[in-house]
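Just one chain is shown here, as structure tokens, and it is the form predicted on its own.
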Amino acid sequence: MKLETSALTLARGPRTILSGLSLRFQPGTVTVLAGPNGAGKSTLIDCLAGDLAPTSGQVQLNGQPLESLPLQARARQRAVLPQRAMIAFDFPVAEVVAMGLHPHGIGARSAEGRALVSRAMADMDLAEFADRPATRLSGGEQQRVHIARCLTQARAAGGPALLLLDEPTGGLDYRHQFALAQLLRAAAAEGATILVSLHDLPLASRLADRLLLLGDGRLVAEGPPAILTPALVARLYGIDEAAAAELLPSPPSLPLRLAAE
């Protein structure tokens, strides 16, 4: 799934939130988006998902302008985890996860639907919660439910998918952060296009094939994880280099890869 932007700009009143972003996201890669609060990370993901229309510029999905695709067509091609995903009603966990099937017209009670839901729930360690109301789970457990829904939606496409995940590790313990990272690497190895917003720079440096660093709605730097130097992090976050060095793994951590790679 090829995703790109051309001079993407979004303004709200006098404030420019995104400014002239021209980006490409390649199949088979994990791109991690990082930057300080208010840098425009969530807004960029909303634009890439088609949930926000840019003031100027364009988002293209597989060479087509995103705005030209009907909502259902978009939902069949990308799965989105917003920063503040909510569960408003007492749906059982399995039903929430099965919502990822709906854009594809796959019944939750069909053999295919049951297999997809069961796989995603197992991946996110949710099998024991299948019949429990999702609203009665902890915050981290609910986050795993939302991630499982996204995995179901992406896999139901039947081919390489596009995953847009805004701070998916929020509320997750280390075990489930690592499990998610492994799942994302596996999906990329199968051809998925993945964009993840993270605040955890050591995890970002291990997970990413490429980093995009935003500041004030502009692209500050992009490249492999090696670009995360104390000087760059200090400039991006407005801290001194000694503090920035404390945020980065020392020595630099090895890239996170699957055991078979």
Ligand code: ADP
Contents of the next structure:
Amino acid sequence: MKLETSALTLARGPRTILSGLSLRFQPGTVTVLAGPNGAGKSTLIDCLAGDLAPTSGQVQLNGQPLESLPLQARARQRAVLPQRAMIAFDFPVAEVVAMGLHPHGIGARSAEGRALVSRAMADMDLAEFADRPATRLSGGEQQRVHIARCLTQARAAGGPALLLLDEPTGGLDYRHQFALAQLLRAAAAEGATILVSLHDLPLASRLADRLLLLGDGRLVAEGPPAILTPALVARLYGIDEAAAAELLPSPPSLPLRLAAE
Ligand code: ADP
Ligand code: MG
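Provide the structure of the form predicted together with ligand ADP, given the form predicted on its own shown above.
Following is the full complex, with the preceding chain placed first.
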């Protein structure tokens, strides 16, 4: 899945939230989106998902304008984790995860459906919660349910996936942050196109092939994790350079270690 934007601009009333963003997301890569609160990260993800139409400019998926795809077709092409994913009813965890099958017309009771759901539940350590109402889990546990739903939706496509994850590590403990990071690296190795927004810069620099730093709806910097210097981080977040230097990983690019090691 090749995702591109050209001069993507989004206004809300008099305010320009995203300004002229021309970006490319390549298969086999993890792009991490970072920037201050209100920078436009979630808005960009909504536009890339096709859930929010740009005021001007375009989003193209494999060369096709995303807006031209009907909702169900979009849901087969990409899986999205919104920043504030909601569980409206008291569905059991396994049923929420199985919702990822629906756009693909795969039955939750079919052998394929059951295999996809149990794989994602195992990935997010949810097996013990399968029959519990998802609304009665902790915040971090619910986040794992949403991630598992998203993984199911992406895998059910049966080909290279496009995953758009808005702050997926919100509420996750370290074990599950690492598990997610490994899963995303593994999915990228299989050809997935991945965009993930994160606030944790050390994790971002271990996970990302490429960082996209957004400030005030504009692209502030783009490149490999090595672009994260104290001066840039200080400017991006409006903090002083000494504080920025303490946030950054040292040495700068530790490889991602696997939990089992
Ligand atoms: P981020 O995810 O980077 O924190 P968002 O993309 O959520 O930022 O928001 C970008 C800007 O757009 C913010 O200033 C926010 O207040 C504004 N915004 C977000 N949603 C709406 C909305 N529905 N109506 C008006 N302004 C909005
Ligand atoms: Mg956001």
